[in-house]
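The form predicted on its own is given below as one chain in structure tokens.
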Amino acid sequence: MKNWPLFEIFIRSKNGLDHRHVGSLHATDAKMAIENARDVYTRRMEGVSIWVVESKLITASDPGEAEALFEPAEDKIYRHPTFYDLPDELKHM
């Protein structure tokens, strides 16, 4: 297990539309990671889909550069259309 890669685990619940990060585990490959994730993170049958991503393949932004990365969006209100009235028939918006 010492040399097994680390996988990040994402589960989509029965009631959800998106996958949520639930934890990490070591496995020899993606197939084993999915099987282990099922056993560890969906014991109460709460999941309908599992994603596994080898941790070394994830690239993250630098929190120290957050202002430069996210600040330009502040002045573009069209990117945040919170002022629209949506009909009740629309779900999951």
Given for the second form:
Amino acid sequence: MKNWPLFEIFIRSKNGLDHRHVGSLHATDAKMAIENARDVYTRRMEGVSIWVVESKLITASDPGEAEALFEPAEDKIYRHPTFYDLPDELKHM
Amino acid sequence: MTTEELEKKFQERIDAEEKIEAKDWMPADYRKTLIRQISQHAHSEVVGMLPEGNWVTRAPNLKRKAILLAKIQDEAGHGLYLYSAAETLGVERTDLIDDLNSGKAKYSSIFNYPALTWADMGAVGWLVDGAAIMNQVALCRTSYGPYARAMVRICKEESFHQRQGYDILLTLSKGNDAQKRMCQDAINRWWWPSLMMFGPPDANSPHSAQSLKWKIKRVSNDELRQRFVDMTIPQCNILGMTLPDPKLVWNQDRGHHDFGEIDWVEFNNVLKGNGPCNKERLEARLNAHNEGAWVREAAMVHAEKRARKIA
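Moving from the form predicted on its own, what structure would you give for the form predicted in complex with its partner chain?
Let's see the whole complex now, leading with the same chain.
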């Protein structure tokens, strides 16, 4: 028999925090994916909310294009507050 | 880029302690080694449930039973984390399961030994899980990202396993003479197989050098084994029990304990399928898989039906 679809699982560990990717599992549908994710990833109170999404629906950037995507940020250090050399008298800014 | 250039760049990333992720370029052998190692590891978690399943209905009280069930459920989860990590390398879960069920894939030989008494649940937790933790803590730094992340998760849960095992033995060690004997007997039977879990000596471990170079493996078999021996002896003393090795002695010069020769003939024999429980374990897996087939089919049909209703 063929594999059940693969789902990626995201857990919010407590309210106020982002959902975070924790792993993946196979399930027949999203409802079962949530039930299984509850059993697998929150047995020790690790979560208060679960997102599941079928893995095939995720579009990922290509590692081969990492330079083109991320290098332009490297020479724009003026985007960081520490780039600016301001007088010491200036206490809070 | 040529394959040679790609391989050189790959090794540079490894040397710089960069993690390799699923979609990154990797040498075919790196991928193959990982698939073999991670799936074997997953199979071991799954087969590892069987010796313990033997004692669920015979646990001495309800608390022990609930704890044992929780531990077994963890092992199933560990199998799942690892299968998922293997799948990121482009293999199908069903193929991995088929390889286990057909006997083509290996799992840790330790689970081909029987769990004869309740004390075995203690010895398995303390020694077998203890040895596994030693290995798995080192693997938290493995170079393949999804494998490393699975290991971190597993190590967090595994510590409970070892402590609950030790707790079982501690209770027995304070019991009556029969309970003390039972405790010692389980330790005697599990000690040597636990040492074998670290694999053959470095000199006879053909894949080790390459795996260390690729940082799939971070610490050699012999070194992990030595750490385990050194760590276990004081724990054994607290139990007031002994380890079944007359050659076990502190070596001041080395700063480690010396220990006796491991019976590698037995190790290879169990590996080849001639251990006390090889046949039983595989049959149990196969039965579970076959008897669960209708459940998997029904669940899929049910999901399809529900999807049609919603559409």
